[in-house]
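There is one chain below, alone, in structure tokens, taken in the form predicted alone.
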Amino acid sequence: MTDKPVSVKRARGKVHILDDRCKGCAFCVEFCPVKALALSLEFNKKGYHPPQAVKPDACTNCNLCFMYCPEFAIWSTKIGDKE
């Protein structure tokens, strides 16, 4: 048995945000393990700063943003190999 390096592809995801549903709690920003999110400087219709993907290529589709969002305003989807 030889020790060959194993190539592992990093999971990739795309962040989706419903700006006007957000209430600016920043849980998604706080709990994102790859720090792909930050609060926007812009205001939504409710007067809150929604998140924005500042490092969209860093998203791993872990969906922690979705799990922590009390307003269901953010989620991610898997990006396949062909996309």
Partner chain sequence: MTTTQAHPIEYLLRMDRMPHIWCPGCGIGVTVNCFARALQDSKADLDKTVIVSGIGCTGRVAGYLKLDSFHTTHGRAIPFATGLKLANPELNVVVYSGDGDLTAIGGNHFIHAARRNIDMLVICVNNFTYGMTGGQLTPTTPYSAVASTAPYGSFEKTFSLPFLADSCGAVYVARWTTFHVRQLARCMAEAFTKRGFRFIEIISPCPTLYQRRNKLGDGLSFMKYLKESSECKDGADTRAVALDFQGKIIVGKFVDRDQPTWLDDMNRRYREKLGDKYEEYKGIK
Contents of the next structure:
Amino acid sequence: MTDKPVSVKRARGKVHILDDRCKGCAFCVEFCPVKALALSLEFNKKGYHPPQAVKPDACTNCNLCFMYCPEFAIWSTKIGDKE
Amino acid sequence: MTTTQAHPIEYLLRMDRMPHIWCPGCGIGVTVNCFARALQDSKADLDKTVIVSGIGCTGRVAGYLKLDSFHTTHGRAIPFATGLKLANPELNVVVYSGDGDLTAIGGNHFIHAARRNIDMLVICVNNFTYGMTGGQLTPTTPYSAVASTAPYGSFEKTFSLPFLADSCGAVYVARWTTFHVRQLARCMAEAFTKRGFRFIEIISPCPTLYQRRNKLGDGLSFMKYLKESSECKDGADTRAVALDFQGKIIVGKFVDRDQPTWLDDMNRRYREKLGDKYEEYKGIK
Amino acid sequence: MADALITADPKGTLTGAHYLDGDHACCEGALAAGCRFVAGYPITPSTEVIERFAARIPLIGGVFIQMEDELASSIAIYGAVWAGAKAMTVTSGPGFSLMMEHLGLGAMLETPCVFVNVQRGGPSTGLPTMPGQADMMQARWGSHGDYELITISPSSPQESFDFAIEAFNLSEKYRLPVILMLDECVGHMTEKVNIPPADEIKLYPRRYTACKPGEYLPFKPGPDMAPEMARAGQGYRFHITGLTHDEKGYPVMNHAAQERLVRRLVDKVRKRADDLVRVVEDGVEGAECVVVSYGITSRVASLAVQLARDEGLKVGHLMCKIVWPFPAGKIRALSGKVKSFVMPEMNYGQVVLELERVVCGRAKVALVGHGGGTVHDPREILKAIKESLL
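Next, give the form predicted in complex with the partner chain, keeping in mind that what was shown is the form predicted alone.
All chains and molecules follow, beginning with the one already shown.
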């Protein structure tokens, strides 16, 4: 056993959101494994609350948000590895 | 967090037709993501992949995918697809439609295409209702569920679609839900690589009609139900996967077998009977 | 046809003199025309067409599939056409009723193909083994909505062969389903049929687009107001729908789009009606009475015309081969000159309604109609000719 912290490599992602496509179903918010998203208090032009990345650094680029979004409004991209 | 980048499946969609017609919380768009991901992962030849839909909410999928796409008549996607496949066996033919379209008005075509083992993938988005026309009873509406044409709750027996497909001869039968996006995308990608009549049922929310009328909350509530009530049993006996109103949902790949397709059998039979005079059929030039 | 024609494939052309019934001759006509895909469902008295096709096609190269019903048959052929085949389906009255759904879709998708209806007595199951001509209005108006198609009615096995080829040619030229209306008598009568050498059979080739993918508009009208086709699997990534659509093929739900599309679908035939006249005239010039007929009834009427002439009456005979569009110009030109028209048909008055409309009171119009089950007694037609000239 050592006090030295163990290095954990994990992918980092950047969330992309097209606010005005969103219809506020919240699937992405509910099923984000790292709870990086929350519905915004702002309205989009359709009158829905789109998601926003409340913990952007938590994103692991798993892209479940992309898979769950019925409106083709959200996805993530890889931004390199973080130790 | 607005972005200027393009969505990763936009190149597979007819963006000039967006926004689509599906309601907030509808699951059909989720299935389209899985389908697009499956096309990407399986490296399908997009020029040879054709999609045929019938009528209804899911019937609109053909119009949104940037493939050769055919939006046909109610229930008749499968026979149209049969003509496409038999005239040009090089095509990867996908039928993408709903439970009412494929199993009520199109039920006869469904069972016979499965019996013949016509080489096509049939994707059925099952939301237990006719969404486009306002929430009527379909062959999959569970017992006791309310529909606009079953105002006191359905008292009909239902089709269990995996059992139906299996017993008619489908060579690949699976069921997933719109919650199981990764499994569904993998399943679709696997199904692309198989030959014969392949069937995937996807249980999907219809918040506007099915859920509202049955006091089941919004799309998200139904997604949570799908998450909590699903049990994965690959290889399950399809006789044991019938659905009840808000009951347990058995998901997984139930059937995966090799059988000669209709065209395989046609070629073999003609060769047997006609000998060398018969030239193997490879499509109409 | 001014467009570049091609010649028939010798593989499908059974050149020579044959003794064939109308159903078999129809099948041979389709094969000579390059039809390589038939989807059908058995029904008397049309079944022999698909039986012959099923026997012949393996050695020619193509597909026959017996579908689960006529709904399936009539849309399976569209799938085949959009994959590049020339295709046909075959039926009789009860099956034709089921096919109405797809006559409309075929008009909407501008899908070239041939529907054969070997008519029997109706309504409903009617007289499966006996003739009728009571589906003529159904051929014209049977599907919902406004559209125009082309309907041809041969009178003999030879004409079943010849007009099967013409049906395919017209379907390609105008990009629509063409309906070949036989009847039980023509379908089941056996006569000499001459099948010419393949290089004497001229075919209208499918007009495929030369556009690049991305530039192709599947419903942009070209020559004859008909758009160019693409076939599935060639990278065009086109969309077609039975919904009202624009030139891209995308659904558009408004009056202007409806007007633009459906007007063209109707005009495609109506504005070309004069190019679509196929009549055989016999002694029409100078006649006082003209018998107008189609299908098997033309042959019975010929005897009546002969009997009338034997009695010294000036009677002409106009045999329509293409019934829809109706040869209105021809009839209109005659209406000022003759005293009467007599129209025998095996129904209680269908095509005669169009005759009356076109004659518009300028001459007498008499129907000799019965419900089918047998052809006319020529003496009934003779009687009507005489009465019309009183």
